[in-house]
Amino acid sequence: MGTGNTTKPTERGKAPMGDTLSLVTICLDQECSSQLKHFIDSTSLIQLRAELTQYLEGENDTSLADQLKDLRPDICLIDFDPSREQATRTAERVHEDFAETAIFATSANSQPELIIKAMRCGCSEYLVKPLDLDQLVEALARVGGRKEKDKREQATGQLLALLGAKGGSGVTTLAIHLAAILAQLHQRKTLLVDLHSDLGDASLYLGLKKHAYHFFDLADNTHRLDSELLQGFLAHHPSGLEVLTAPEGFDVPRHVSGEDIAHTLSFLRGRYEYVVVDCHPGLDDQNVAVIDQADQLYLVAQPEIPALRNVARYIDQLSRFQYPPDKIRVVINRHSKKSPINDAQIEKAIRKSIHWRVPNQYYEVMKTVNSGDPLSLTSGSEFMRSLTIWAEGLAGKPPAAAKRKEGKGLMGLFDRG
């Protein structure tokens, strides 16, 4: 189906898109499949995720839906020639259940009434066989453009990821305090995500009761994501901070892919001003999905040789992802001017400047955590003063009304009543 576009054609293989688009084909004939694969081998525009050989069998058939749920392609290319009736029913089902998936129809028949019928059942493109590759590239460009536009419209909030150079770096402590300050003192709509699939501590540190659902349950339901569903997964802290907790034990029901994590975070960014993610150590596909989405990645380390060695390793590995240099920032936790390793030595070792220094008040902080009220530190403490200034760098000066409420100390704002 012609586009009617009189502008300069897009050069084949160089459509103006961002990420590679994923594709699933359904009942594609051998000749068309071979032509498509040859094109895919010559470009980075598109990735063939799967070739399905059956249409939707009937109204109650869930096999195709289950496959597409796992694959979650950007584009579903359906061959209408083997059975136009079944192809139409399949397109209608895909359109109904997977609104974010673009549906392309392909057929050797170019009669206008058939093209119109295909459009009515949810197809956004109609490609006549044999495939015109320039037409295909233009169609891909339209899907890529819509995808990027949706990302810009959804991702209105800032996503801040905190990642420890090694276990015990104090990431959870920093994440809960930073998120709580943004929520209460700055009156910003803030969400804390505990990304630990096992033994996450954010809810414990915040004194929250056991919650029925956790973040991975939500990410396992990306096909159903909406504001109403989200409410059932949120834990609420008196500061105004909302939390997606980690599982209580080791029984995460299934592996949640990096793609599901990314989709969930994109959804959440559209509903919060700040999303703070407490990451588990490492660079698995889940953490990489978070880092891809993040506006800032804070690498947290203590001033000790094993941690600093890991920071250097992280920075070296992350440099291969071609992130903007300012995206990755180093935070030295439990910083002390009396440390055997001074700042100049740290920066030489990691080949990067220190972005933030959090003073060492370990015993005071752990005393409040062990008492079940980790947010009870006063604003006069060096630790809390540092976190408050850090938050101001993100959100600006807090409203005057919030300052007046501070009373005995900043953490008076978190009185549980």
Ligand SMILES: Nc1ncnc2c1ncn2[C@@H]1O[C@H](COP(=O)(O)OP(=O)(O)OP(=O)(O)O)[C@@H](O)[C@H]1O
The other form holds:
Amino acid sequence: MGTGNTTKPTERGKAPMGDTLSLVTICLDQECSSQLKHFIDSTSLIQLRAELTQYLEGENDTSLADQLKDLRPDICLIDFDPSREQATRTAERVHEDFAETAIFATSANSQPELIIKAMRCGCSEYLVKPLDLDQLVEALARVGGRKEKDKREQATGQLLALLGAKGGSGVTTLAIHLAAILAQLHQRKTLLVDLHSDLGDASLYLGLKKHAYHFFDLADNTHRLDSELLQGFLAHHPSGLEVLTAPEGFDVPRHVSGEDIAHTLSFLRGRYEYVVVDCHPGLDDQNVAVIDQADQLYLVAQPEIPALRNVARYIDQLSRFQYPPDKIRVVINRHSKKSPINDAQIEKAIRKSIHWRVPNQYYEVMKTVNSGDPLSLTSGSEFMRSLTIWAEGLAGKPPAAAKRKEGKGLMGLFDRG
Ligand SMILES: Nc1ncnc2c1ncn2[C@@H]1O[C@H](COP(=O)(O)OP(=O)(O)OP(=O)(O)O)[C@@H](O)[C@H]1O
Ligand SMILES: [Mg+2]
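Mind pulling up the form predicted in complex with the named molecule next to the form predicted alone we just looked at?
Below, the chain from earlier opens the complete complex, with every other chain and molecule after it.
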């Protein structure tokens, strides 16, 4: 499931370092370009990512968008003098497709109507040639300030990643229940992401209808990611849980890099209190992007030798990433006191304590899968009790209103009719 991306994340993900803003120029004249480079050499305020020499060629020209998608600059400085018409079209397209990129116009012409026109097509600054460095610094400060504000405004929802030590460990089962409990019982704004590029089960387990767009489609559109775009991708579960599904069947998703995933998740965390990710197996760059951002990684394993051996391997490999020790937690699913391998043996084998034990309740869990409704489990279910206490550890006690509604114990909420 490697993404085969040829761009090294360190290259694309490097800037902005600290307060450094990244810049791409389009059709900038020689004189301005050398003035700018001279300035850049003397400051750490900006970093020049690329000097592009062509405007947008026509409506169907994708080459500029492709380059900007790769470069992801904070600022695009467009010279309006070679062709005001083409520069205007280019600015409009950049404004439309790259909402996070600030557009600066530069020109020798300072007629007010031209300035207004440039502003109308999306330019936030109009720098008259030769560049006035004080004016440039002020413009940069405005972009930097906006960026800081955006960062602050990004609520830091918790990202919970579940990864199976082996196929069939119960990742999807646990992820859908945990997420549905957080959404309904705790009334938290919760999103479930199915990170399988093929054969994802989450939407099936949740009884959701085939959905037109999936998570990888969204991650493939990071350059125009906003709340409005997101709405079209979401599937809605009656519990209040929102879901970004996996592609149906073997639909091959367009190429999505680890960096696209990271960018998408960071956007999603800003909009949800909990983002629960049903990861595919392995440590490819997509999963590593999820784990990097995750507040918790739950390694899910059944109490059997091959799975436990894989848990030890995962822990060993992940120890190289120098995550906080408590970030990676082991969940033993289908736990049973009658299991031939006891807890002490498990902990010895994985050299880590077990964080959570989910009881083996095949009949109860199958009922959920068959009904397509994680909230269909009866109040007496040990499985559900385990999951609700796990969720309480994350979200605290559920709100009193939710408790009152049930009438017959906490689990009553999950009896539907
Ligand atoms: N606690 C449990 N008790 C009993 N059966 C369980 C439990 N958890 C999961 N199962 C069953 O185990 C099987 C595999 O579960 P699930 O599909 O959730 O695993 P997975 O890790 O998502 O698998 P995959 O690798 O295919 O994505 C299912 O039949 C499910 O009903
Ligand atoms: Mg699964």
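All values reported here derive from a predicted model rather than from experimental measurement. Numbering follows the first chain given and starts at 1. We call the rigid core whatever largest set of C-alpha positions still superposes within 1.5 Å between the two forms.
After superposition on the rigid core, displacement of the C-alpha of D260 between these two forms stays below 2 Å. Positional change of T90 between these two forms reaches 2 Å or more at the C-alpha, relative to the superposed core.
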